[in-house]
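This document starts with one chain, in the form predicted alone, laid out as structure tokens.
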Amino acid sequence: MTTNPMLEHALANFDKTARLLRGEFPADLLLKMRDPRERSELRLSPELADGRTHTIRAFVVHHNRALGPSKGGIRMTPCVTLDEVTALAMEMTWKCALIGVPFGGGKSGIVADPEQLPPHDKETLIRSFTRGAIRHIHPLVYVPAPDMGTNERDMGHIKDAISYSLGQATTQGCYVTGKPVILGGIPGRREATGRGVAITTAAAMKTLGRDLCGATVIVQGFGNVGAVAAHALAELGARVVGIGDIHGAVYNPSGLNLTALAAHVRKQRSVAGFTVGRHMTGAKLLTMPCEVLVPAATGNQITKENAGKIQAKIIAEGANGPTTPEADRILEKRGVFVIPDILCNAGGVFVSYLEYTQETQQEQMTEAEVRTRLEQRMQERFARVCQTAQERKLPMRQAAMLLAVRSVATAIEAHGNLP
């Protein structure tokens, strides 16, 4: 039994999905889609600035490439495992499949601290992930993507490591999404995941009843994610209160200049010290009164010693896996609406997918297009899990799940059982 606690709950959630699948499909093919198709963990030994050579561990997993290729960002962090990374990967294939693109679940990590890394190192760091992973890495195998920290930079050295070892000057198809638009990339890529927690909370507030214009929001993360997010919600007219990262978070019911927070965190590399506002710890913001939370930062933050001290009435997962399953149980008791991770933040791997079917067909979309798609997704996927929810009686996560596992279980049923 796995003792990663991401883990744990990505098995849970598929677990409970699965019993109200039993009559629907055979007890071995939902077995099967339990377990990663493939986990592997490789060595990287890059030369350093430092003159020495480093030993780095890294992680692909493919977790089902029922519907597509497997897709999933590259996660570099000093304490990312194989378990975290095969949870991640799981998450994706539901996300893929719930916001109907044609990919299926894979992740990697890079156990390394971005922070501690020069501009070089972390390009010789990635170009030797790069050539390690080669085997993994193709259009219609898997195509990876940014994810904590990495960035577009770095999908632009994962493009070029490729396209030299190659001989070409480019690569024929998409290995990466999240790459610079100057190499091929997509506008409005970065942006995407947090516009996608935007319009999903303006989708949940109008379901019910309620008038975004004004309302309070509390976002735990700064990173790119919950800026955009704060920022997409504060153009709705929502008033942002609160705001979080890992030093710290500031809150001032009269609401957050974030503008003024953004220049601050530019400069100090942290919302800690804005002058305006009160300080407090992360723990404490996530329980403050406000209408909504955006947990945008790490998994497993809303726990059930703190899921009953919540004040807000929606939640919204810009994160990946923030709420436990014992957390999820407490709120759904407390009536509290939670926009499920696979669909609240399904706007980065939507667009990833316009960023794939654009560089396949050697086009290029505007932001506008790109922005029109993305809502109109995210607006039809989030009616189509509210739909669901009240026909079955069920919270939006189980919603959620019931639909993006009998997606890939129907596509495994077409696939047959033979190679």
Second form
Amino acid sequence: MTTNPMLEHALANFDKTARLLRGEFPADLLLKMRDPRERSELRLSPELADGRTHTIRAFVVHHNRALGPSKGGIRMTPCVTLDEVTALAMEMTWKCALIGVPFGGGKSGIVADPEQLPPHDKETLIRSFTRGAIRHIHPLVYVPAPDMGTNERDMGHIKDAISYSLGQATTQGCYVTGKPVILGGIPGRREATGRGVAITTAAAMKTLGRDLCGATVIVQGFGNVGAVAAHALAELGARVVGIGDIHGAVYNPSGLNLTALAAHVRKQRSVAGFTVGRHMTGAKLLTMPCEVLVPAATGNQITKENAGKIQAKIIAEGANGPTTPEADRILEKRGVFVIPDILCNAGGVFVSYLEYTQETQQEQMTEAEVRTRLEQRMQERFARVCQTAQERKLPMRQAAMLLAVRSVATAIEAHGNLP
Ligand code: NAD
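Alternate state requested, the form predicted together with nicotinamide-adenine-dinucleotide (shown: the form predicted alone):
Shown next: the complete complex, the earlier chain at its head.
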């Protein structure tokens, strides 16, 4: 039993899907997918700028690698737990399978507050994590990427720490994705998740016969995913009326000036205090009038308490696990169209796969090529999930899970059983 709500929800979603697949696969095989393959807890002891040696906990989880090496980002928050990382690793297994990349699911967590760490201390901590997790990080074992609280710069330091320890100028093969382009990263990776959110939102609007041009959008989270999704949706003609982050939220029914807001956030490190708009709590923002709501912050934001009050017609899950199963049931009854996380935010891992193949083959891709392939893949998988949802009369989340879990189960069967 677990007491972590994200893990409980991930398991509840899996169990529902396993019931749908009972006739297709043996029960033991389905059970095998429920548990992670390996969960490690690390103690890091970096010496930070205050001259003290700090004890910092970190986690690495490999959920399943039937389809390939584990893939999944590094989350750095003050309250990340091993169970949360396990839930996220499990979601990565389904996401990679659904979007059709040859990776399994993994995830890491570092228990620290990135907002409180000066840049040099963050670099020290990332290098300390790389050293502690070195047996996990390898192109054929686990390939990390950015997640909440980590970014491109951190991924560059991971690559540098590994090549330094090998005594080489660089690494051969792809050890980490989401790196700076100059260090073998791929143009368009940073924007890929947010762009994928916008692409699937546009597809959902089309499916529902609605016009994205002029449609009102609220985005929770103005980090890597939320900020890019907001800009990409605005580029497609939508009107972004509300943005929130961990410190507060701003709402303006006439539309927010995203360039001015981004400049404000660069200076103040928050949307709070932005002058043009009505200020409110992040919780209130979720229930304000809009056609599209993009939760792009953290898990468990749409719950049974607020699901009945949400006014959006479409929820595009930029974040991982933002909606609880109870909230899902309420939204389904109310006819809200949910683009599930394993589909909606899979653009990041798809472009990570392009970065992986580019680095493995020592090729170079242009941003235009990356964008075209991202667009095609997101649209194709969206259509596949939609078709399954219609044929099997399932909500989008269940349809996406059905396709993903079936694909992993098929790979496990193809491997056969080792003692
Ligand atoms: P980030 O650290 O760049 O930004 C997170 C944003 O969310 C910040 O604006 C922060 O203030 C806000 N936030 C955090 N907690 C909040 C709360 N309780 N209420 C309101 N706002 C809050 O992180 P990111 O990389 O943009 O990731 C956001 C979400 O997207 C996470 O759930 C992550 O797992 C998911 N995701 C990220 C990627 C990626 O490529 N970065 C890929 C797939 C999924």
